[in-house]
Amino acid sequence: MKYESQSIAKLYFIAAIGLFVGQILFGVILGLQYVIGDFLFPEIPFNVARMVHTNLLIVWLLFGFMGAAYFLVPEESERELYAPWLAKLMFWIFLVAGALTILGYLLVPYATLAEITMNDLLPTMGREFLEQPTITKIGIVVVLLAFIFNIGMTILTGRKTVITLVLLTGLVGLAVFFLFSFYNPHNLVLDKYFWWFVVHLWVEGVWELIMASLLAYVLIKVTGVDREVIEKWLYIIIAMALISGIIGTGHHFFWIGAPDYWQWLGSVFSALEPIPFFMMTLFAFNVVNKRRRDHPNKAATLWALGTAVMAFLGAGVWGFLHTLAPVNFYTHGTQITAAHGHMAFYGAYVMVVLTIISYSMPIMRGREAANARAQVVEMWSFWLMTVSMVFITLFLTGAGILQVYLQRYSEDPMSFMATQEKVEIFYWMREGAGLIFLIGLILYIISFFVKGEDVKMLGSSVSIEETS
């Protein structure tokens, strides 16, 4: 580790993994509630479990992005972090605010939570993924502004690279588009129109810049390929991601009362969205094949390649499956949407955060890579989580196809609840795959504590020592 302030990233990564465990536990609870309707009711109703599951996903990924930025920016900028004390202060503020918000969801009825957090003064609550109390949203804005100031000043007063500038652009976009969460018009069409400005333009816009910059950084480190080669790929990928992603927002405007032209714009540009993800896959494998060094961190290399492949499958292929307006007419809001969402989030964002953690944590612990036994455990966790997510996606896709046929396409459509009974077998299989995913996540955590012979690269010499 070149700079002392990089160690701040460890705080963010530990919190991210802890919250990730919470998210998956609530995912397992939700899976059971699909087939056992009164499971944990009334203690944890379905709507509360779903709020916690999705909110934990967003919060832990933000912790992961922040930790990644605090690790790579000092090294890329060739200087210490501008204000390490501010990074630590914002960490505790964000962690406490996030924990209190989740406890609020679990312990207080949502209407009461809105009342005691004075939502009536600036109503922002009640919308999917943006259920956070207004006070929490304000806190998120404060944390993000402090974070961007810290990262921005570090970049602007140090060496500037394509990676840090793309990362900073993505982070600024993340903060700007979150401001639309404060706009809550009474008109439902307007509400949905601008709601997608947060949800879509985050995950299919500026977050893609963050993912691409993190992946490019790790690939430079583990392959030794010339920075110029990776930077050229990066420019092309982010240009395609922004062009297709911004106008591709229109595929969410098909059936909400927006003008008809969005069906053409949304369909055409959404059809282009898999291209940057396919390019990212080619880019990752091309770079690894041309590597100039055989980095000892095999696990991080595996995560990097897996990120590119799974992002293409989840965000690209499964997104394209139901993004064209004539298809989406039948599929929107079905389990096909859930299938796409699960694999896209895992492939594009969960995996890239796990990639940067896999690469950086051994370095922050004083060695270039974890010992061989730890890496074997970690690679087992990779395959368990990734394969189980593929099966979760396939089971939800099967449920979605059957749901579309029985409920929306057949000559004698069935009711929603009758349809749900018919697809129950897919939900049980999805639950089994979810439990395997949880086992994979536990193995990922265990890998950081596995002891074995660790190879430390010291110039041209190699020393072997017992580490934990």
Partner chain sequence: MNVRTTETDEELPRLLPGDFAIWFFIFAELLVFAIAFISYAVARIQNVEMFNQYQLTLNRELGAANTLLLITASYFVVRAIHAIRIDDVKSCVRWLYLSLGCGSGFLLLKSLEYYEKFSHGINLSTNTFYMFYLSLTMFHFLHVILGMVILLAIAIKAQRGGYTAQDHIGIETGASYWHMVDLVWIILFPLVYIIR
Second form
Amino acid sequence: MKYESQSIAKLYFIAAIGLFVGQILFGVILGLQYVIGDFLFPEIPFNVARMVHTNLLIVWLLFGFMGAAYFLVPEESERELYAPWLAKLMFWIFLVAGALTILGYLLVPYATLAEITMNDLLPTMGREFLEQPTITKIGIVVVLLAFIFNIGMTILTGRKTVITLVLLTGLVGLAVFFLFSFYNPHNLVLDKYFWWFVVHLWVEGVWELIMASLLAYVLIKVTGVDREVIEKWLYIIIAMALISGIIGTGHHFFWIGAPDYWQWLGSVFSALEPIPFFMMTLFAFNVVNKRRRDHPNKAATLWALGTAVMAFLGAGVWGFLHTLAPVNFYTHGTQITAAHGHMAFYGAYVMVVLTIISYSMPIMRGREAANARAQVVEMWSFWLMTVSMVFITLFLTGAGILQVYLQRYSEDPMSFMATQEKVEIFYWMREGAGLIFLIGLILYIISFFVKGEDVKMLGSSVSIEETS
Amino acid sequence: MNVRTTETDEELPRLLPGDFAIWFFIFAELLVFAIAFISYAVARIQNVEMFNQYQLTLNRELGAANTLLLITASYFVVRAIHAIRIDDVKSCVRWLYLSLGCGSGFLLLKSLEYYEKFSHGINLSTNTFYMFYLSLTMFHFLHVILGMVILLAIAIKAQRGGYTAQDHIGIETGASYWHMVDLVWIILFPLVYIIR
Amino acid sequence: MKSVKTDELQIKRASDAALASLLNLTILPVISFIALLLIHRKTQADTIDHYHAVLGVKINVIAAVVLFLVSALMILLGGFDSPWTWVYVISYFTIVHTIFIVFALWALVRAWSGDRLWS
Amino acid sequence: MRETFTKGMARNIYYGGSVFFFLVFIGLTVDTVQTLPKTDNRENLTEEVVAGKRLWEHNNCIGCHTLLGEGAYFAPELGNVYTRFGESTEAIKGFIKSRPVDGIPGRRSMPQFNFTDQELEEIAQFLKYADGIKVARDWPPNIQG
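Mind pulling up the form predicted in complex with its partner chain next to the form predicted on its own we just looked at?
Next comes the full complex, and the chain you just saw is listed first.
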């Protein structure tokens, strides 16, 4: 670690992992509610658990992105953070606000929460993923602005690199598009149309910029490949992401009452959306193949490669699977969407945050890489989580196909609830895979505490294979 | 896609003119247009009669004139490259401005065409044929504007002596993009205006 | 210097072969396979380009068999009108197809650096 | 291809390409917003419906149901529930009113929200309004949603 203020990232990463655990625990509860309908009812009904699950995901990923920015920006800019105290202050504000919001979800009925946070003054609650009380949303904006100010000043007054500039555009876009969450018209079609300005333009737009720059940073560090080469790739990949992704928003406008031309535009452009992910895999493979040194942190390299492959699989392939309008007509709003959502979020965003944690945590703890035994445990957790996520996706896809066939495609369609009983077997298997994911996550946390001898970078003479 | 930077590369014949980066963009754009053209074909098969009927309302003369303008513009761009190869900056700039003139002519004629259609109350939601006609040609229209912005940037840089016989990769890059715009129109024009 | 140049040409041809193999698996099936076969004809035994051309042909033939034959068998055995057939066929096809693509990607990267698949 | 893949050009494509497509997107959004009155059923957007939408939001219905295919996938689609319930707001109200407080053993159940008669009418009117939105190809594919 070259700059002292980089260590603020540690705070953010610990919080991120903590919230990640919470997210997965609620995921396991949700999976069980799918098969045992009255589990925890009426104390924690499904909608509350789901809200906690998805909101925790968003919040911990934001913590992860912020931590990543605080770690890499000083090093890239070659100066200390502009205002370390502000970063610490915002951390606590964000953590407390986030915790209070989650507690609010769990302790009082949602309608009561809306009442006590005076949602009627500026109604923004009750829409998928944007369930946070208006006051929390304002808090998020404040935290984001302070964060961007801090990061932006550091970048602009220090050395400017492609990675930091791309990261900055991504973060600014993140803040700007979040503003659409305050627009909640009475007209349901308009409401849905602009709701996607937050959701789609986040996950298939600006977040991809953040993800690509984080990945590029870690790859430069662990492979020692020339920065010039990596930066060209970075530009081309994110250019493709935006070229396909911006109008690709159209694939959400198929069935909400928007004009018919979105069927064509949405299909054409979202057919291109796998390309950036495809290129990201090619890029990561190429850079690792061309590596100039064997970095002792094998786990970070594994996470980086895994991110590229799983993002391609989850966001690219599983997205393409049901994005064309004639297919989406049948699959829209079924378990296929759930399958895609799980793998895309895990593959693209969860894994990229875990990649940067894996790379930076040992450095912040005063060594180049975790010891060999810890890395082995970490790699086990990688495989457990990744493979179980593949299975979760496959089982949900199976459930989705069966659901589409029985409920939408067959000549004698079944009712929703009757269909759900028919696909129960898949929900049981998904729950099993979910439990294995939880085990993987526990191993991941254990890996931070495993003791052993340090691995140092001594050319290629010390490697994980010898010690494990 | 090749990131090798070894010196031996220059011994190999260059496959694509201009900066390699632009080819990613051109490739993506061509893919968009290709998928859009296929979609058009599919939609046409489903509604042959409707497509044939409304196709007759399109102004073929203007379309043909526009085709001519774009091909001429492409020719001028080629002349500009030939000029810079013998270090003739002056005529290079002249050819570039001439092709910009052709591009402007295209935009003008196309605007006239749109004006006529819009004054009949036709828009993207009128029917499937007009939806395709408008979205394909307008999307192409925007590409012509983008191509012209690129050509203008190149012309200004050339005027200031930014290119030489040895170093004019920027012009080749812009020219490659412009040819792509031209090519798309050459496919689009018969597809939407003529083929029945 | 002559040998260096031949090497470069071989690497270029190996890259082309790997690219054709990848394209055949993705957006340009059949045409790319013909291109791959044409590249294969130009190569000589025991060279890197020959290796990648053969590898590409192998990947694609195996992929064709594994994807289409097995899928067809699933449909034949499961019945066209059974929902379960489609549950298996679609999930199977998607995941296995992706595995082949990722494999071909790695082959392409190795071809770029003039290496065999595993060194 | 030495020096012919430059970082400057890659950067220009990133900025140029994203600005270009973003402008196209804004243009399409303007057209969409202008065309929406034909499909979005705004003529039936009464005060009751607006109140119903607020109730829908304040009880986080989207956390279990889908509405026009968006939401959670735990409970039935409601974009066509008015049609499914025989075009009867009374049937919808009756269903919501009859949910047991402690759920149904072993099965999924909608919570009992204890709505007043006025609120029940509002939420039913909201669902009727949502059903009236003209969606492409009349999605969902059939009455089951």
